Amino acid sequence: MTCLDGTKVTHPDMWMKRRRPEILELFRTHVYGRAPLGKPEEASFEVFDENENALDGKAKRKQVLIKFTKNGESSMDLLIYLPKNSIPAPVFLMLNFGGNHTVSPEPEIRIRKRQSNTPWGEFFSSEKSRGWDRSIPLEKILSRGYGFATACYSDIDPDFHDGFKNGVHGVFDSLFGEERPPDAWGSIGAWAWGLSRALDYIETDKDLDGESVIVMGVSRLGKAALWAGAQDERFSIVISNTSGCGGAALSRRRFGETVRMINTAFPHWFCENFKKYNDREDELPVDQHMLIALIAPRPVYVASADEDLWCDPRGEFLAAKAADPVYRLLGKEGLPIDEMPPLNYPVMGTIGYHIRSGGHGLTEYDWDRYMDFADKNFKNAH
């Protein structure tokens, strides 16, 4: 709530037009890394399969793929179930590790084939993988009148370090010249900025309400949900599923994963700028509480587990409630509770927060609380 000049923020205006601005500079700079800017010009859009009675007649089911590159050298699959008696629908967008066919054992589900360093690449390339994600109860989704849309991140960029020669960083890094400077984009820069192409689609597409897209994602991909909700104003909803460090949580705490940690162990998570804060979290120009207050006004959810200490549940509510001043400021009810809540006890405000009984990871639980915040916030809004 203080500019860079040292200048208080005592209204809304000064908010938007002068704090918001320069705290997303410092997070591209020390944190997230630059990514390319709006939608790529050569990008394109391609529908190549289309079922109107998909899940056994539940749902419409589309395909598409989404080029970032005229040529297709680099692009992603979308994935979309749509309910069939609300459309348009307003939807979820959510990343994936998988695969989309991992998401559904539709057999129509194509099946890309993965780059990755680890056993799980040749797994998630092969019908072995098709249907092993339960994480996501589609039925339940739809019949709440919600869409579902999905993409794998490893589409947009494989989750390992060659130097940042493969996914969207060996097609777009030209475009900082021969040498690639600290602050460029690392994979969860290149993950947000995937969502983000994402809805560039959704915007298109009649039968989907792109006004009324919730982002959202787990763990690394929490980070990027947050990141993308931060920077693309039009997500509606951002929700941050166990994010813990550089997600929800804050890094000052240094409880659970530190920065040092993460930076160590997924060393193209983040720009480099952010290894110069291993060990040295106080030193850093933002906090991750300032991440979560550059949604604001739009509403933000933020979940925690209370086995899962790794990502510091108590981290993440206090980043949640210190970033309700924004809320306040710009006449939003923000989180209102000042202490942690009880397990299984979900407070719902324009910020929303719940720890749940058990580990990391994405349960039905979750789903019902999400659902019940969208059914919120949108009867709110309409």
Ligand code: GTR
Contents of the next structure:
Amino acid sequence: MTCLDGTKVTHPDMWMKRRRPEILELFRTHVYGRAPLGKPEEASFEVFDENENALDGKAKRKQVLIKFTKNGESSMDLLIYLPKNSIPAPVFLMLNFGGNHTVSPEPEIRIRKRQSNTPWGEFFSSEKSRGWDRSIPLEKILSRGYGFATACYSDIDPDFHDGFKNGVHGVFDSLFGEERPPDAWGSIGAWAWGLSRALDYIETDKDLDGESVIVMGVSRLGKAALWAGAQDERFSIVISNTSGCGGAALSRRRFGETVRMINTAFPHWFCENFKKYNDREDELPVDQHMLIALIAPRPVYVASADEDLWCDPRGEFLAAKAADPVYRLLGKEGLPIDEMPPLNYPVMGTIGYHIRSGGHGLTEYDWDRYMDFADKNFKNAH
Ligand code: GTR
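Would you mind generating the form predicted in complex with the named molecule now that we have the form predicted on its own?
Following is the full complex, with the preceding chain placed first.
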């Protein structure tokens, strides 16, 4: 709440016009890096599958090829399910780990060949993984009037370090010139960018309510969802599910995964500059509560799990709470609790938080809360 020149932020306009852009720049420079472009001029959409009677007649389904370049050297498949009786639908948008065919049992979902440096690549490129991901209760989501849209993160950028040759880096990094700068985007930046490209399509499709898009993500993809929601104000609600270090958890606590550990295990996730903060978290010009505050005044939900200490649940709660003053400055409710709530006790202001029992990952309990949170906030908004 203090600008770089020492001025205190005392007015909503000062936050939105001065301090928020400053913080965004700090995250671009020191943490996630900078995307070299927004929506590519050459991007195009091809709806290659449309079915009015998907999931035993309960849903309308579409598959869309989103080409990032003219000839589609880089592209992603977006899979969309819509509740037939409430179109245009608000929609949950999330990236998935395994491929679109892993989140739905339907045989028509296209399997894309996956680049990978592990045996998982072969598994996720084959029929063996169809329906493998059980964390998305499609029928329940549809029955509550929400659509669901998803793309595989690996279409945007495969999740291994190859010196930024594959994925969107390989295609667009030449925009930086000869040398890749130390604040060039890493993989989390690329995944966040891909979420915005999915939204570019959603805005053009009249079956979807482009003004009610909830971006959510789990774990590394929760980090990407927060970064996407922070940068792209078209996302109406942002949800972080067990996102941990580099996501909702405060780096300065050094509890569970630390900056050094994450930069060592995943040297491709953040920008090069972030490595300067290995064991020097106190020198970071930002911490993750400021990432959450960038989402204000839009609703944001942070969810932790009690056995998931690697993600530092307390650090996630404290970051959500520390974003509260910005929400209040902007006339919103913030997070209406001062101490960490008991287990399985969701708190929902404009900032939402829960810690549920169990481990890392996305459960039906989480989904129920996210839909309650979306119901509440969309009702308030309309
Ligand atoms: C872990 C990583 C975490 C988290 C997780 C995941 O290995 O240390 O930061 O992102 O992977 O994505 O499941």
